[in-house]
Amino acid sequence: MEGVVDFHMRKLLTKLGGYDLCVTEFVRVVDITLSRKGFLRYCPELLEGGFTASGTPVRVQLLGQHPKVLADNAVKAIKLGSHGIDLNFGCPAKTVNKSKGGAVLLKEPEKIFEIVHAVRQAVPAEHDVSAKIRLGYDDDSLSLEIADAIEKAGASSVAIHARTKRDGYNPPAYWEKIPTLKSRLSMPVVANGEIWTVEDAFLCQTRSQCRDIMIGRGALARPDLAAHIKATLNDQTHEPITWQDIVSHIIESSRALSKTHTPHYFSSRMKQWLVFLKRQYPQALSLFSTIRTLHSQEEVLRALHAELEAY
């Protein structure tokens, strides 16, 4: 989730509760190790041991097509205190795969099996390599190769988006075709894709017939969609975090953005939210067209803060 989910989402998706494990963006690797400044800008909570201010550990993606520089990454993350290392074969952006990551390595297993196997062979095996990749690229025909590919590599466990890179995030996402993949594999499958409600986790969970699952954008829609979860798993009631919560956290973060960002990328940043909160909160739809035409953060906080007194 690439400009959105980054240390401030993770600390209020974290602090409202239900995760297990949160992963940052991807930390795009190309041809040089990355120094500890430029991991810190992606997963801040390196500093504190890896942990969100909630204490819900962190794991460092990484995204590249090298299987050495991927490794030198990955061991660079570890020492820093990175909570295992997730490899992105999922991201279907052209401009990424133009570069050869994310989504277009899945036309080459064997690329998968070296990347994966270079980081294994360089983490310490204390800590967990996991993959996060889709069914295929412009079809599955491979999809039980590269599940296959990234096991034999040494793979922790593996998070699957049942969906090929020409699906996009088109719905539905295909859950079902995930139990033929898990039957080949003794590690640990996570499902991920189209989970936007507490009743679409569940059904994922019966027709991917896996326990653990991801979520994606369904956290940017709803915020406490991990915790209501959990909540009705437990046998709990759960309390809906309300619109001024989501409004005052934005503009909470809007101060701590401003020292490490541009302006424009908190605008650009608080749009892109918006477009997935409107699924869940009507009232989204309305401060989006309000600020839509907005670029200075001084702005979008004057309009933030109207929305905050109009309730």
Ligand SMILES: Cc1cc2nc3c(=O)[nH]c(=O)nc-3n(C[C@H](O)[C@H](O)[C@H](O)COP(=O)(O)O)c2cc1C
Given for the second form:
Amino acid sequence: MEGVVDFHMRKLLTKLGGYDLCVTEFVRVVDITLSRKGFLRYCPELLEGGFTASGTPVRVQLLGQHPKVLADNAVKAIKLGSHGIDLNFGCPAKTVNKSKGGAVLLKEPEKIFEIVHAVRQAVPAEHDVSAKIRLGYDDDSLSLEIADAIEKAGASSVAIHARTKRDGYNPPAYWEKIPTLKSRLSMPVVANGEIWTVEDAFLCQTRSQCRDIMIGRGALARPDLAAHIKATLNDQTHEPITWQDIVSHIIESSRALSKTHTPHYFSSRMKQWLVFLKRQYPQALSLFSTIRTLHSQEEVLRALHAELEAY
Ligand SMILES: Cc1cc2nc3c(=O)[nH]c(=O)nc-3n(C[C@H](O)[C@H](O)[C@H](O)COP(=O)(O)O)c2cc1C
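Form predicted together with this ligand structure, per the form predicted alone context:
Up next: the whole complex, starting with the chain shown before.
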């Protein structure tokens, strides 16, 4: 998830467990092949065989409109160690859609076919090429064509965010629209959208008829959600992550980030994360108000240490 699920967040989420695969923030591809350094910025895990510290594979996600350039970038990412390639056809951001990447391509299933096909042809067969879509742009009238295009182009799987671009991120997610698409596809289908709790996960599986699910914002609101889902599936008990654990993680990643990124990077990502954490942890609201106006990393760190000591 662009702007928030970076290397440090993937490290925490996969340490807590439950995830079988992580996808990077989208890498926007315009007209050049990114350098090794460029890919490492999005996916430092490539230095470790493409795995997070706890061994979960990471897949680079590309977003763009030019089949050949996307294919060249896909080959490079695979050579660097990405576990397959994911193609983004779901991003609603205006800047991205203006340059014809992301969800705007949902209006053109044949263009989606060309992109997936070019990438599939270029990437060695043993590596997965997956696609991430929404049900459509303004409505879901092209959803069958989109799904067919992706399968015919040879994709290994498709993740369906069960809303249109017009729906944005507003609830509900229309999980019940997925079975019609799934029934005509032989590739695996992953259901996504509006999974915030263990109960949501099981309801989504039932309504979408998908075994595989993808968690977005729910992972930020409850970093141990996937672990809780897996524990429930396996009839095991689950020990929830505490607020102190979360604050400790923020402090730890801030130390690591201060070596490689600007203070602005750390503080904007942390603020964005706190917005999601508020859903589950009331303490996140007051911490957010405390740090909202702080600018220097020292001030923010002092506030974080004070938060830790308060519990
Ligand atoms: C801040 C933010 C950034 C996102 N960035 C990406 C991205 O880079 N790639 C992607 O495929 N989806 C991205 N998404 C969409 C999510 O992956 C997911 O499909 C969507 O939020 C619906 O799932 P949810 O209801 O579980 O959050 C993003 C969503 C948000 C809110």
